[in-house]
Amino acid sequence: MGDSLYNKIGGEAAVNAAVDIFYRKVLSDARISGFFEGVDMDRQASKQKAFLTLAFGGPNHYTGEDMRRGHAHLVAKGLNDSHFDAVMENLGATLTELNVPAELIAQAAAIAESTRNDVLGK
């Protein structure tokens, strides 16, 4: 657990301070944005974090549905490889800015484009 993905990055502090200006960074993305419309986005970034804590090997919380699941209504809606890049770009942006080595945003962009194939529902 010492040298998981979480804690190298800074664990709980790090992962809620980068979920706060992903989602920022989502939300004021044209490409992204009309996707989270009328989500309750405070329960929307507690999903996240809970998420990312598990995916980035951190405690697991994580009690939501699967990716598939989860991400079904939006694939009805049009979500594609195009959404998802955008979103990948945006996490890597916020991870960036909040100073992560790049080999850490590495690990990171591999975790989450491993869920690509779920979330798109292929």
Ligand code: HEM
The other form holds:
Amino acid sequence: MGDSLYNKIGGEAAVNAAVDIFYRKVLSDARISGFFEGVDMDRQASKQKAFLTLAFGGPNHYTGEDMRRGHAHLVAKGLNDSHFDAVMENLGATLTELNVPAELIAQAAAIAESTRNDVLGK
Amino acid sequence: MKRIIFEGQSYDCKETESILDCLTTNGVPVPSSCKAGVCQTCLMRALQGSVPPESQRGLKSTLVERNYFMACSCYPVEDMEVALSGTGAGKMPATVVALESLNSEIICVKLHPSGPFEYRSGQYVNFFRDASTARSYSLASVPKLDDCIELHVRKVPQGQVSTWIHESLSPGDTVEISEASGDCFYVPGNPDQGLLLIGTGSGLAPLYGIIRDALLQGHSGPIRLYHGSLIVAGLYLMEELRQLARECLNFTYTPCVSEGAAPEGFSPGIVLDVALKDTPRLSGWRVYLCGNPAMVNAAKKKTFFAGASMRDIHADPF
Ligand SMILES: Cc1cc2nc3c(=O)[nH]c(=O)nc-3n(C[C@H](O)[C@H](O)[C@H](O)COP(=O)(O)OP(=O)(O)OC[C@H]3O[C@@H](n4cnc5c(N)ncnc54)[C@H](O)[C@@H]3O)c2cc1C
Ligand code: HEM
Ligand code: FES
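To test you: the structure above is the form predicted alone. What is the structure of the form predicted together with protoporphyrin IX containing FE?
First the chain shown before, then all remaining chains and molecules of the complex.
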């Protein structure tokens, strides 16, 4: 675990630092903010934390099937590749803002990217 | 369809039904209030069957261990036997010591609990009108400063519990209250942090407790309170708060009125706007928001965008 991506990025402290920045970006991104509105902010923030932990390769129990089920109601509302790309962009921008080295950003992006088909229910 | 056993009777719980829905539609009185897994009024205990974790979110670890859960957010995954949170466990009698008017619609209810009562200022208790009707009220008192526990109860027109408290209670009466719960309170350990507190109406109750608790615990960073109402008559404790601001230089009090011109000593406008105009950058600040749900929800978002961390924003909408 010592040299996992999660630990290299900075573990839970990094997730905590990233969650506010990422969530602010998502809420102010008109392309996707609609999916995140109207939900209790605290609950939503804890889900952002789950998302980032997953992208950083940290401890989580999510399966592809969970991702499929967890986003099915959003797919029904029109969630598609363009929204997925927007989330990827916000993830990259968040990590850049936190001065995470480019090669680690690329690894996190690859993990997130690997969930695309499940998230989009393809 | 899961089978729910309550007091020896069996009820069918549909997939889309919470245990609260299931029992109440069958005429079993289970107290409830927020119906959103927040207030813990609908606390029940599982005697048999596994408890879905969503229905225990935010409960004290001691309660989780004893299989307590919130019936309103419990969608059973298997058959369960359940009981009401129980006599004694979370409830105790208290004597009404005084009922004092704070303004035309809000009274201060002073209670003397019958036994040891642990709480932190800003948490709330559930106040029972009868076994199945309870509402939450925030604790404005400070354990080390006040002998009684104090609640600020606003009279809601036709409100079942608040109107009963206003019109039917007298000093000397015995009532039932729950243990204190909620996480809107001061946590020591970061004495230089700025504290921004915004409230409307009786939302001042928890804030009044939190501020005095923070000062008592030696908080040295800025503490800024904004209390808003439509008109001056909707505010209260103004003299006490002005006096506190004279005594404690790190504490400022800004009463706001949103309707018409503000008299001398009051800021005109919506309380949230006034607060954010004074403190537009909130990185590193801790924020407490209480009162009108529309204000609280807007304020959560705006203070978050102003830089406060989600983890530092504490809110009780009511
Ligand atoms: C965490 C928390 C802390 C709180 N702290 C405080 C506090 O410190 N001070 C305070 O004053 N309050 C506080 N509250 C609010 C309080 O718990 C009650 O919600 C409030 O007193 C109203 O309760 P009630 O029984 O008087 O009114 P209810 O009987 O619940 O009625 C509320 C309103 O809804 C209307 N209504 C009720 N039933 C119906 C119906 N079937 N159809 C249409 N309209 C209906 C009523 O006319 C009334 O206007 C808090 C709430 C929470 C969740
Ligand atoms: C990039 C890959 C993605 C991953 C790895 C991911 C991961 C997650 C995770 C782990 C959760 C929490 C699930 C839970 O515990 O309930 C979640 C919830 C959520 N995700 Fe994603 N997600 C991704 C993409 C997206 C996209 C593109 C959107 C929309 C634009 C989105 C919107 C949401 C919303 C709104 C929730 C909360 C749903 C709810 O309230 O139940 N996600 N996601
Ligand atoms: S009714 Fe408030 S937690 Fe269930």
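Bear in mind that the values here come from a model prediction, so they are computed numbers and not experimental data. We call the rigid core whatever largest set of C-alpha positions still superposes within 1.5 Å between the two forms. Positions refer to the first chain, counted from 1.
Core-superposed comparison between these two forms: the CA of T94 stays below a 2 Å shift.
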